[in-house]
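A single chain, nothing else alongside it, follows as structure tokens in the form predicted alone.
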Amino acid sequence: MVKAAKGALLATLEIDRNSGAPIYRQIEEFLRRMILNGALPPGQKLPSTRELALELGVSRITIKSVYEQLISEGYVQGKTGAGTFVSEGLDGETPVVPSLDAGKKDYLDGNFSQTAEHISFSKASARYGSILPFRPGVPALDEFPIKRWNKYLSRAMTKSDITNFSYGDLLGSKKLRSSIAHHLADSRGMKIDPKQILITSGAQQAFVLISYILMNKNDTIWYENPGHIAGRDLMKIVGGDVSPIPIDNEGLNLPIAISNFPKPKLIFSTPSHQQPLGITMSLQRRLALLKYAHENASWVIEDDYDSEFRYRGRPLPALAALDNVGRVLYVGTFSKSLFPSVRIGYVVVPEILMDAFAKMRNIFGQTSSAITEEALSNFMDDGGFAEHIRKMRRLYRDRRDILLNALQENCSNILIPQQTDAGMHILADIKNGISDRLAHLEILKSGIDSLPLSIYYEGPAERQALVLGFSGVQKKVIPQLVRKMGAALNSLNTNK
């Protein structure tokens, strides 16, 4: 006769009353694990509800409760008649887990992919929670309508169509595709069918979705150095032979491209306002650059990710807006012009690859919201966002001087920094042969942020600098967030 577990086995049952926990998932968890662990082995009975109710001090309910959840969950079963005992055919062990002080890389030796692997050594990174001053790309969020963005988002979600509450259209919504239509053409001077849009989730989808459907692995890939890291990882990941093009004072080196690496498939580029050197593409570059495209039957990916920010003059026409073939992949967000957290951007792309689009994208998930893209369109065709982006400009242009004005103040005999015309965030070089990722790790032991130029290159790094944004960060603040980051760069000037 099989003997009933209790006693000293349930002795060591301690139910905290003060807990959050319910006193019942207490109960439910300290069996599971002793099942598992094979202290109840396979067969053992376990006492009757009344018996186990009176040795812990709760009611029968109770210990009721948590045997039909074990019954369910598979742990135990009942025998009509007899009891309640542990199944049969439970191995009685469970793997035991190394701490992470005890061989963290031995245990996960083997288990990541190669594309885990690979993703394990990038240097993209982006520091999520709170934000501190100076991290470069962070818009200006205190100064954001929520209030008027309220009233569209109500409005989409009482008044728009009820297939807004599915998973809206594969392509994105056709309103929001026209309003980004109307708004390229009268900011970048593209003349484009809404047809050719293909809304996204950020920038970084949309880089997804061309490596995807249009790299085979060990094809070349011009792309900028320095220039965005997480582009430039991905395509890496998918299989790409990435090739870093140096840039000149007129953009992407394209004759160094031409003399020194094979025809590429794809050419990454930030013509508007490199990433992150801020060097505006001439004219001539541009037009030599989609010549030589449509030539070769290169794509060019145009990345234009804070276009909208420029401080003298209109935003410049995009290279899309001079390609009259379709070699050019143009990429856009609303992640810097409006606040990140909205996850909608968009690729155009020529028609005849849409399809192949819209349906990657459904393969990895479309993640941006139809209520949300039916907000953004109302907010576009009402005037909400150009009004926004004519007040940040202001603003940004305002950050931009004043934290300029105080690192020549606070931080000259270590810094020099880059006067910029547009973007949001300027370069500020380091002297004294100090490397960049010990400036930055230093100034981020007093809150302030900011990004190494170092990690946007491929290979060794030809500057040491700071990338400091300036767009997130309320211009009172500025002159004493800078005396503590002189402060903290001195320091290493003394140390030296």
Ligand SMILES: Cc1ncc(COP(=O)(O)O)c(C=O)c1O
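Residue numbers count along the first chain shown, from 1. Rigid core (definition): largest C-alpha set, two forms, superposition within 1.5 Å. As the structure is a computational prediction, the values presented were derived from the model and not from experiment. Compared with the form predicted together with the named molecule:
Residue displacement note: Lys159 has its CA displaced by at least 2 Å between the two forms (rigid core superposed). A displacement of less than 2 angstroms separates the C-alpha positions of Gln474 between the two forms, with the rigid core held in common. Superposition of the core reveals a Cα shift of 2 Å or more for Ala21 between the two forms.
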Given for the second form:
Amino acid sequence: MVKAAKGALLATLEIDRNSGAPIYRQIEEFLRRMILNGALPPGQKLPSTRELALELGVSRITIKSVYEQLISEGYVQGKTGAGTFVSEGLDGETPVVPSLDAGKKDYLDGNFSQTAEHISFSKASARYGSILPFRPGVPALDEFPIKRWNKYLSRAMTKSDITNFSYGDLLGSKKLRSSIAHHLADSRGMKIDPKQILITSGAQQAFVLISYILMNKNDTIWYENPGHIAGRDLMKIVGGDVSPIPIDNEGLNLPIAISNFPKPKLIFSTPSHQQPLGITMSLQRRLALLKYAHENASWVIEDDYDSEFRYRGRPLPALAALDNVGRVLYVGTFSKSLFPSVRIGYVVVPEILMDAFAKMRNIFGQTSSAITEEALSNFMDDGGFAEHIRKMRRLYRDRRDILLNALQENCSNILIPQQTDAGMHILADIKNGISDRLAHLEILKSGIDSLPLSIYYEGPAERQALVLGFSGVQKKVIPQLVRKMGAALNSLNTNK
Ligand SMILES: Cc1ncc(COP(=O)(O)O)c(C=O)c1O
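Could I have the structure of this protein in the form predicted together with the named molecule, to go alongside the form predicted alone above?
Zooming out: every chain and molecule, the one shown earlier first.
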């Protein structure tokens, strides 16, 4: 029998009757925090409502309402006759953002900076590195040509290339910048000088550099909504006034942005495959966005994170390829085309900004390794990279088709999957008013991942949907996983 948590747990729970915060809220917040930080692990039994009420000197009804709230949020589960238990499969996930009051108390006690306070409200997942099935953004890691890659890596580490053991070039390897310039000319229609390319440790480091170099506190940022969480949180932390710009069927809704928000210093966009909705920005919208940026001296970030994966038709050239004034900062990453831990990305910067970027990269700790840069450059120049992309494109297209079929067969009563011609995930809208966070937590208990669409929104979500990554899941296991997912989701349906 699982022993109920008490003793140490209860000893640290202090109710502040003068704080003005309702007692039930204080207890709820306390338990949420204990679950999220692992002090109450998955499967842990909670004290009975009677016990906890006695211990804390509050009514049993208060504790009952606390438990009911936590059950509805997915943190705990009630088992008839056995008690209340911490849900399985939470391991550090952040399913619900802590409320402002509770967060503030911890972070403003004088120990932490105000930046840390902002970070406490981030919805970026603590389970960032999950590779459980259907986690979005995970490439087919087991299909990566490791043997071939290792050859390039070990060659980059030989004695004759001893310079790779040092800090390397301030802008990142010259050779790699040239390989990337060729790749961008071939695949994205961009004619650029390698001198405009700066190597980063991924797209996120590029966003960090851009934010610190081009943004002042309180500058307006237009940011796609829903949109990439880590980029948005970063810009808030740096002090930007981040305005949520809705998405229509042409991409970032420029007319709404112009009529509702002040002129922006920066505009964050994902034109080739909107993250997470998957919309491709129309040519008209691209041209209008560039015209607006030129006329209003705004910088446009083009995050081209997964543009390699298009399954029908030819991709539109990058927004940066249409920009002849130099207002677009094009950001690319190898996290999706190779694997995330390679930690290499890049930003294409107008030449006048290069010096500032190079110095800032140095101040922020350089981060990408000259050895990996050299290996990647050789992998690209020998055709290994293009070959891998071609192979993955075929593989991902098959995986997408199998996932769509399996969802149609097993989950059509509860999910409405969206067709997609690009990227590494699909959206599946949830029927019957079930919240996507709850659905996400429910399937996680069976070892199946996803992300709730609502966490990508600033403010209330317009849709409740699961974001299901297909690229990292082997074909043969997709149908059985989807059957499990269907059973889990249907249990929510019947418990409603
Ligand atoms: C929209 C978007 N941009 C960029 C990235 C990649 O970030 P990084 O290159 O730092 O791994 C991700 C990762 O999930 C993403 O979703």
